[in-house]
Each structure stands twice: as structure tokens, then as C-alpha cells.
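Taking the form predicted on its own, here's one chain by itself in C-alpha cells.
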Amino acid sequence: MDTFEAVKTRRAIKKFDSSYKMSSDDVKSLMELAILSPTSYNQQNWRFVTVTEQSVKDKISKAARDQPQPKDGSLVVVLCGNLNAWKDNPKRYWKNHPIEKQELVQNSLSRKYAESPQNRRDEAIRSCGFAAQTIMLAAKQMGLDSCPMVGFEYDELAKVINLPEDHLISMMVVVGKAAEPAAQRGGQLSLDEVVFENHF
């Protein structure tokens, strides 16, 4: 399938098929895919929390409001964003750069972040959304079904992944194998409501 066909054919998938097991290998080839997104100065600040054990699912489904998807996909992606990863020994987010670079990296790192809690959450949020299309488009590759979720009570669903009091959960993508077709598309407006040339 290629990267247009991806595209046009992947949709948010509402019935999973529970019988439908990944193997530890297409979850593994799954997540080398989605480290490949990109983020600002490279920092890599998101963080993936990978759910395959049933018990575990069923917590997470409960804590999405009883909605069924992440207890039959047979994957569930949680994306959440280390609010820290600008501090985290960012040089090595330039390692195969000259030293020079690295600095770089580190100063601007520190100007942008160091005194602001927004700009750190916001990168954190766009960070998850581009993995999770990552994520989303290669399950379609690989002949697999998703849906990305973001209906659930944030404080359940953090204790149950036990995060970091210095992360956030951004969202979480179900991957698995369709039930069921989804719906037919609600509509898409048109590109001259959405799209604007030079300006607004």
C-alpha cells in the first residue's frame, strides 16, 4: 500500500476483533516506525506506554468511559510527553553532531523551555499528535486497523500507566484488526472553507 492509499483508507475504527493478537514482532517494527516522528530540535519528549496484556486493557477501557476499542484491539499505544526531555542530557538528542551543535541545541533548548510550562506542554502535544499519525498510517501499512482516542478520564487512565508526575497523556491509538467497517465519512468540507492561499 502506498503512502496515499494509507491516507484515503485509514479510519477510526470503532469495533475491534479481540480474537486478533499482534505478535511481540509487528508491536516492535510498530514502535521503531513511530520514534521516527519528528520533534522539535529532536528532542524525542514523547513518551510510549504499550498495552498488550488483557487485564491491562480492560482497566484502560473502563477508564475511557466503557468504550470497548481498547479492551478488543489488540494494541493500545498510550502517547504521553516528558514535559523534561529539553534537560535530559539533550546533547545526546545531536550525538552524531559536532559538539558545537550539541551546545547549540542545549542553549536554544533552554531559551525556549526553561521558563515555560506552556511551550513545554504544547511541544509535548504536537510531538504525540505527529507519532500518532506515524503510528496510525504504518498499522495501515501493515495490514492492520486503528483508532485514536482521546475520550477518557485523564486521572484513571494515569494511574493505571503510572505516569511520571513530570509527563502528560496526550492521547492513545488502538491497533488491531476492524470488526467491522467504519461508518461511512460524516463529510468533509471543502477545500476552499479550510485552505486559504498566502493568507486568510
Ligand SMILES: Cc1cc2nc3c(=O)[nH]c(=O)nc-3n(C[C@H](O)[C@H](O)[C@H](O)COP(=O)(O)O)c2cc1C
Given for the second form:
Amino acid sequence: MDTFEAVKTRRAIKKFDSSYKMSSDDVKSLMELAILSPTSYNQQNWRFVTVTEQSVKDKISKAARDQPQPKDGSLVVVLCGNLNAWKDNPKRYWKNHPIEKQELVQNSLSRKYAESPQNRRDEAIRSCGFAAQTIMLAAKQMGLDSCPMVGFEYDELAKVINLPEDHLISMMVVVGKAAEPAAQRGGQLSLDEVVFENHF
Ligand SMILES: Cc1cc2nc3c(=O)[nH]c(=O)nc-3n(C[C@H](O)[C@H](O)[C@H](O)COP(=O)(O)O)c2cc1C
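Could you present the same protein in the form predicted in complex with the named molecule, rather than the form predicted on its own shown above?
Then the entire complex follows, led off by the chain already shown.
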């Protein structure tokens, strides 16, 4: 499947085939692609909780106000951000480059994030957005479907996945086989309304 096709055919699936199970190799392949998603300064501040165990998926559906996708999908990826990634031994984010580059990045990260919880939070949510789209498009290439989700009780889901204090949950993505196709698109806005040439 080429990229255009994956973009056009990815839809938010509401009903998954609960009998379909991804192999652990499939899950690993998907996550190997997810970690190629871009992050500012290559800080790789996403953390992914991959859930395939039915009892945990059931708890996630409950936290998601009884939406069925998590319990019926094969895999739930809870995309989290590590708010301290900027200071967590950051030279390793550029370990393939000379030490001067590593130090430059370390200093830049400090300047941007040390004093700004808002920057740390924005960056976590940004990074997870890219990773979510990578997961959903890669799933299409693997013959699978997906649903991005934020309709959940944050504190309840945090408890289910044992979220560390210095992390946040950005969203989750359910991956599996669709049992039913998505309804027709809600209705895209026109390019005229959302695209501006050179300035607003
Ligand atoms: C951040 C985000 C959160 C969403 N949360 C939910 C959700 O909790 N439950 C659900 O059924 N769909 C959810 N969706 C799916 C959207 O409703 C869907 O993406 C949108 O209607 C466009 O449809 P499409 O993805 O099929 O093109 C979410 C989508 C995004 C991007």
C-alpha cells in the first residue's frame, strides 16, 4: 500500500473483530516503526504502553466510558509523554554524533524546558501526535485498522497503566481488524476554509 492510499483509507473504526489477535512480532514491528516518528531535538519523549492482555483491555474500555474498541481491538497503545525526557541523560539522543553536537543539544533542551512546564507538556503532546499517526498508517500497511481515542477518564486510565508521576497520557490508539467499516466521513471542511496562502 502506498502512502496516499494509507492516508485515504485510514478511518476511526468503532467495531473491531474481537477474535482477531495480532502476533507479538506484529506488535513489535509496529512499535519499531512508531519510534521512527519525529520529535523535537530527537528527544524521543513518548513512552508507549502496549496492552494485549484481555483483562487490562477490559479495564481500559471501562475507563473509556464503556466504549468497546479497547476490549475488542487486538492491541491498545496508550501514548504517554515523559515530561523529564529533556533532562534524562539527553546526550544519548545524539549518541551517533560527535560530543560537541551532544552538548549543544543538551544545552538547548535545558534552555527550552527547564523553566517551562508548558513547553514540556506541549512537546509531549506534539510528539505523541506524530507517533499516533505513524502507528495508524503503519497498521494500514499491515492490513489492520485503528481508532485514536481520548474519550476516557484520565485518572482511571492512569491507574490502570500505573502512570508515573512525571508522565502524562496524550491519547490511546486501538489497533485490530475492523468488524464493520467506518460510517461515511463526517464531512471535511473545504480547503478554502482551512488553508491560507502565505498568511491569514
Ligand atoms: C484525538 C482524538 C480523539 C478521539 N477520540 C475518540 C474516542 O474516544 N472515541 C471514538 O470513537 N473516536 C474517537 N476519535 C475518532 C474521531 O471521531 C475521528 O477521527 C473523526 O471523526 C474523523 O474520522 P476518521 O478518523 O474516520 O477520518 C478521536 C480522534 C482523535 C484524533
